[in-house]
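The form predicted alone is given below as one chain in structure tokens.
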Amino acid sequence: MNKRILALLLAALMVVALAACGGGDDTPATDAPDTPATDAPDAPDAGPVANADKPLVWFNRQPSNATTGELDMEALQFNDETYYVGFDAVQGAELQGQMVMDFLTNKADASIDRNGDGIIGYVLAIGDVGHNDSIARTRGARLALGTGKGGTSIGDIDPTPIGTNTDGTSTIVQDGKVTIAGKEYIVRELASQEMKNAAGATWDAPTAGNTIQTWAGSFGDQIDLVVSNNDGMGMSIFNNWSQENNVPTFGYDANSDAVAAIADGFGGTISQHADVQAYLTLRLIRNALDGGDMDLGIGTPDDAGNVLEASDYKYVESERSYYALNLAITADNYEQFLDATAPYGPVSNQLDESTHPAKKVWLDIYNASDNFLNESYKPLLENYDGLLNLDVEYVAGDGQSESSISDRFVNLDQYDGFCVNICKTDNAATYIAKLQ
């Protein structure tokens, strides 16, 4: 073959070969074939979340020392997604005391002193001597009425019932004063008692109903006023004695029956914003499971427009605790609060399940007989769980033994989060041990 022809053939072959290689370094990257992202190797599976790392919300009964009230920070800081939801006990306690005092100074007249002895005598139904909320309410009433031993601030007031001191002296050693219709009266606590039944359940309404009969037998028309740490006990007293005897009775919780009873002479109650508490209880779980901003739908509007006002709650970071703020409910405004189970309007919008997928949550109510929890709080939780796309399994305890709840805190792997209402405030370790 002619050398010239051979050279031409070799050159042609080289051009063809270069074309087949797709060009040199100057060829734009966009000329390369598109590779779908799905062709890339799958990311490794993260695996199941350990129970110890799942969201945990304590609610209603704050982990704390039942004797000293000191918070159980180990329980409150169990993991990065552990919180407590309750209400501002001190603010609410002071508000209840002020509500009673306002009634005396603004509404009452001389007829409230039933026997005309110049003394406004009252009895006090105490829920649980080892419960922080009960302690605060007892102190709040005594502070406002001037009957508290120990100081001029709520934290200094002796919260123990009358006659329980080991040295035999009375807890209450001073009388208060109040001016009613231009006349000054003495205010005196006649009796107080923890309402615990024979089985050990505290905040017991039937016990309160029986106790008022005993007190009435002892003090008769010296009793001019009744103050109760909650509505359950207050309504039992009201129905068993004080309504018939026209004695103003004040409770706490804004249960529907107590609010309605204001029209029939019940003195008033305090709303601890159960609608906000129930929402926060489940909202914190929702946010933690979504892996996003924990303030979403709380202080920051979510994609459905849910958001709380600053006047609805406060967050204390050092305690990992959200506290709903309280409202006084009296004859002046009770008609606005007749339905205690209605979701709170600003946070009652349905979340989109495509961006907030369904999750399973374990939640208990420590006492199946507790008026507030079962007549207000649980129905509110049941209203919110669907709005937040949470499949909640509700468990009810007996209000007396921790095991009635903790023995059912099992099969934890099947749940995405936990909301725990402990029976005794110092028993949080029982649940933590099961999560670890």
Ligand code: BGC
Second form
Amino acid sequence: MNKRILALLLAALMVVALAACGGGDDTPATDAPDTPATDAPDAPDAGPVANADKPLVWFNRQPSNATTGELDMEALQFNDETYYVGFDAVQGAELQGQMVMDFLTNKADASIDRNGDGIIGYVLAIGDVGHNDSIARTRGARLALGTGKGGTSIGDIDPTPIGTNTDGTSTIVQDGKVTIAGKEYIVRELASQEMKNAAGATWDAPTAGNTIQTWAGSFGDQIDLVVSNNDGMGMSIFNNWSQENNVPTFGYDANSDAVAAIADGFGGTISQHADVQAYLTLRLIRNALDGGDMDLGIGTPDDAGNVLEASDYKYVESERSYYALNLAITADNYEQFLDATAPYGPVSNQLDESTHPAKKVWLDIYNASDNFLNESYKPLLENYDGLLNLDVEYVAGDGQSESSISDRFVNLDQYDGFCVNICKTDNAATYIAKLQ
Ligand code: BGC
Ligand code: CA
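Switching conditions: you have the form predicted alone, so give me the form predicted together with beta-D-glucopyranose (BGC).
Full assembly next; the chain just shown is listed first.
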């Protein structure tokens, strides 16, 4: 080998070596276009998207520790297109408490005290002691009624049911007071209980309907008022007992049947703006798949004119969470809220399929018998999916075992995005593991 050939070979080797270190600090920028497209790590035609990189929206049950309420940030930040959609639990819980208090101070008269003992006795139906939304509502009711021990801010109030760690009187609740038609009354929580059925499903409406019979048996006309963590349980109590006994009963969710019952004496409910939440649940998937302007159709109008009002929701970046805001529904305004399944006007415009092509989404409802999710949320999702050109596969769980859902979190390659309603708030990792 002569020197010339050796020099040429060395030069060629250097070119190869430089190309192999492409991206090194001193590689001139002008070299970049020479790199063959097939070698580029982020070539657009690099094959199917890995499941771990597909958009993932948690909704209704926020990944969090069931005991401490601490958010599961690993699940919430799983990838760049992972979010939670729910509602502002504290604002809603405070609102529910105020709604009940408003009713007592502005609408009630002496007849509310059924046995005339000067005490407004109430019972409280609790949804799920390990669900942060339920915890907030129990606290909100006790805070407003002055029956919560532990402090003056909602987070300080003990959310446990009476009887779980007491000695008979209560270490958990105390008497509050309220002025009705110029007279001061004591407010007393007579009983409270998590409404869980024998199989373990929580927020269980039939259990609430049975429990009110038991409570009526032990407390009789000491019960002047019923507060429930949701409408499903509240309506079961109303239908089984409160309506015929003329006892004001308050729920949460603004399901159509509860709103309609306001005309028949149901006290009131809170809208958690399921119409905004269901939209956001699917819209975030749509935006992620359309190329990533995540605010489109949310804070920024899209090409079809869809946009939310700032007062409809808030986004908390540090929690990767969108929270819809709540609204009290009472005898004063219920007529506008009779259909809980109608898509929300400002975001009900059809997207053009040529610019927002059809995509496939996997979505579950954790409990096939949950009133709110099946009577309000799911019909809303079904109204929005077509508007957003999403072909959604709906899966329903049994409300008590995570596997009733996670066992059907399969064939993930066939979907472009996932919306997950976990059964227990600590179980997000089960789904994450399947995406990896
Ligand atoms: C609703 C309840 C429902 C629960 C299910 C809550 O936000 O208010 O009615 O049972 O979600 O997770
Ligand atoms: Ca009384």
